[in-house]
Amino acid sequence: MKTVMGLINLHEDGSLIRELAEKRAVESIPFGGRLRIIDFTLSGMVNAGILNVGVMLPDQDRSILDHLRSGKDWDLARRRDGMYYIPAVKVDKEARSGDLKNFYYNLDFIEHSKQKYVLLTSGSFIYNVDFNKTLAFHHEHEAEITLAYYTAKEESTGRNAVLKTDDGGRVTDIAEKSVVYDGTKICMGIYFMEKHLFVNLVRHAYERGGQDFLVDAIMRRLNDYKICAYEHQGYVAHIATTGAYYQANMDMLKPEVWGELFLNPQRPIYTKAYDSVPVQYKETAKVKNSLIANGCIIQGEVENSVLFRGVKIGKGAKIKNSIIMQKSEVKEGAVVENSICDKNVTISEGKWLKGAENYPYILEKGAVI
């Protein structure tokens, strides 16, 4: 994999998760008690041995830069190669949207890299992928472009790229659908190809008025190249909607999902390191089937929930089926159920906050109830 350069595209459409992504990139949303969504993709590249990683920054890049910093926590703070930040194009004479213009105006960085291949990924997926298997599949099938996909196990909504393949694994059709059903093959936003081919695809599409890499560079040239699809059979969640974010966090409470994502010694998930004290469970605390991060102080009841660093749960408070982000406080006698509380939220004494089981209530950052 030393012949592969990684590109992480952080231009996810956040319109369906705007309550959490209004002031931050989707990929920098806190997840699972102590992580950010981008950690999964970035860790996968590092675990595969990729030493040159370019991060295609979104328009709102402060939270991403604060989290990744020099790349030291992923062993990417290097003299040669390492992590590079590729800025978003702020001014475009043609006022085109989409991610294609950001690739086009940064092709010099890609062309000057010494690696032969490009691994382009989205940063908004939760998975633990072995990218070495993607490379092996690419060579075994003598593909020009390899896409990774997973098979949906239930109905879901969001922007999904649906694949159709023949018996040999070659992609015969790609379509974007807002609703998918059980058994559908869904693209994971992972594309593997030689560098010169990637450069040619971007130039050809952008100079002919294209805006979106998938639509204009891949879908419209489906018959021009041998495009094959590699199936990832493990856990996958695409954080494209608020419902998907909530469900993926709840999935972390399942031992089999947690074990697949975090207990593989060959493919650990890295994140920004913090130094904080252990959780304090007071005499009145009752905790069941929950993830509790360092620095929390628990005096009340917590069930089927995810609590991030520094959360305080007061005496007599009850938290159920909820996500409470960093440094939030639920005071005495308050009840929070089926809800998502962003960072620094305060729930006052005796207040009740309840959402529906399939439609969580969301409190924005810094809110006081």
Contents of the next structure:
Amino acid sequence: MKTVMGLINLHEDGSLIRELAEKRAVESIPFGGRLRIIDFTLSGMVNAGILNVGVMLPDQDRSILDHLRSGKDWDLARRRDGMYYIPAVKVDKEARSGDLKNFYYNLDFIEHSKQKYVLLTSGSFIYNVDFNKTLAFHHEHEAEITLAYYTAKEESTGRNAVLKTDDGGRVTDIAEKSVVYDGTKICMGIYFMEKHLFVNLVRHAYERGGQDFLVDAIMRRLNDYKICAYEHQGYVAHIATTGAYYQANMDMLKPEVWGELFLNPQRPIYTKAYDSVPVQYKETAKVKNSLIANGCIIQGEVENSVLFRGVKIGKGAKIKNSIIMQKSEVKEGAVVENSICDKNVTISEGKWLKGAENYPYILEKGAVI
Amino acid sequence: MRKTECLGMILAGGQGSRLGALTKKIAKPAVPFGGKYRIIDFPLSNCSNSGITKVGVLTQYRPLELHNYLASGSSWDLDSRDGGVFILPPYAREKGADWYRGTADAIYQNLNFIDMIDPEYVLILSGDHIYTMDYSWMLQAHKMNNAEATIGVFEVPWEEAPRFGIMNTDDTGRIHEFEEKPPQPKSNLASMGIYIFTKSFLKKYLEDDAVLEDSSHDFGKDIIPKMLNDGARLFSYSFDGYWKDVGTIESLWQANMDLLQDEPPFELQGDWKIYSSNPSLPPHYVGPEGSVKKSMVSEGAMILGEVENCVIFPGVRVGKGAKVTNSVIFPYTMIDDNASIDYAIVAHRCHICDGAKVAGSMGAIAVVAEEETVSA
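For comparison with the form predicted alone, produce the structure of the form predicted together with the partner chain.
Next comes the full complex, this chain leading.
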């Protein structure tokens, strides 16, 4: 994988996940108790042995930069190659939207990298993918472009890109923002190809007025190149809506998903290290079916919930079906149900906070109830 | 290169034979503590937090795991441009090689390292105590007293004083007498095994001691008494926080249990962070039938059974119906369904089989050695 450069495209539209993505990119929303969403694809690249990773920054980049810093926690603070930040193009004479613009204006960086191949991924998916398999599939099928997909198990009206393949794995059709049925093949935002082809695709599409990489550089060229798609078997979630975010966190409470994503010794998921103390359970603690991150102090009851670093749950407090982010505090006797509390939220003594089932109540960063 | 004011030297070569099965494969400073740490994290973090950026770690007994753990020192933020963790095992010279024959000899054999760094002061620490301490205040006291040596002391209960090295001091804190395990102690100020020496002064005493055939080359037994005999300026520096020697199974178990009190005697949670290497593991999971009370649990653990009054390290699995009480479970140990553990320390990567039982008692803590399997 030394011959592959990684590119992570942080371009998820945060409009359907607004409260959580108001001041940060979707990819840097805290997830699963101690991670950020971007950790999954970034760790996948590192575990596959990719040594050169470019991160295409979103407009709101402070939170991402604070999380990734030098790349040291992912072993990407290297003398040669390592982590690169590609700032969003903010001045634009043509005022074009879409991600293609960022690729186009940074083609020199991509062209000057030493690697032969490009692995482009989206930063808003939850998965533990072995990218070595992507590479192997690409060569076996003598593909020019390889995409990855997963198979839907239920209907949904998401905003997913979906694809169809023939028996040989060749992509015959791609559609965007499509309704998903049981068995639909959903794109995972993963593209693998030779670098010079990537550069050509971007240049060709942008110079013809294109805006969106998938639509203008891939979908429109379906008949010009051999585009193949391989199936990733395993857990995948696309964090594009608040509902998907909530559900994916709850999925982490299934031991088989938790184990698949996090306990593969060959493919750990890395994140920024914080040196938090192990969780302190007091005499009155009662915890069931929950994920609890280090630094928490628990005196109350917690059920079907995900608690991030340094959360404090007071005596007699009850947390159910909720996601409580870093350093929030739920004081004595308070009740939180079907809710998402962003960072540094305080729920005072005896207060009640309840969302509807499957429609969580969201409390903004730093809110005090 | 910028001048180094104070160099830290951690004596980490001891076997810790009183820890028995726990130190069969690892040196005492590498023994796990407190749900995610190892004992050596405490002196190293104290150094890092006190602004001591260069730390030599003297290793000898079973050093591999310790060396691997220390690596570049980045876990403790000690990998700065001018700083670092320097691993110092015994090495061969043109006329053969010697093991470290005592604490003083270990430092003596590394005098050329100390000269290379050329600090003003040398801080000598041992790798087997649990405490948080700002050494910069001790250094300040050393300078204000115009001392040649400053020794960290801790007030122990009078009845326990005969078990310690006791310092007899005057009103100004100047030490005039040192008694090793005195039957009739005149003071209850015990040496914590923490010393600051002015470098040139230390060097002279180490060189003089090295050629003495009948010396045991030990700071407590040989160097400090000799300094006092010569009327050198030795001062005590009192420490009144939590300090625990974890050299025995019982004391190691007790120090872990101390963390579980409602108001722990010392705060791991505070601003004085204790650093350690952070494994890439997810938050721990407590299952639908799991129950955790009065315990510390770390990342990557999976608790499906009952845990009470325990310290659980990363990656431990407690199966359904299993009952773990009053125990310390080191990383990656698997406790199968319906097993029971009470008053025990279970080392790394053990396997406690379905229905198996490990039972110790207060005062006779059971120990399961690394990678052992306990069957029903």
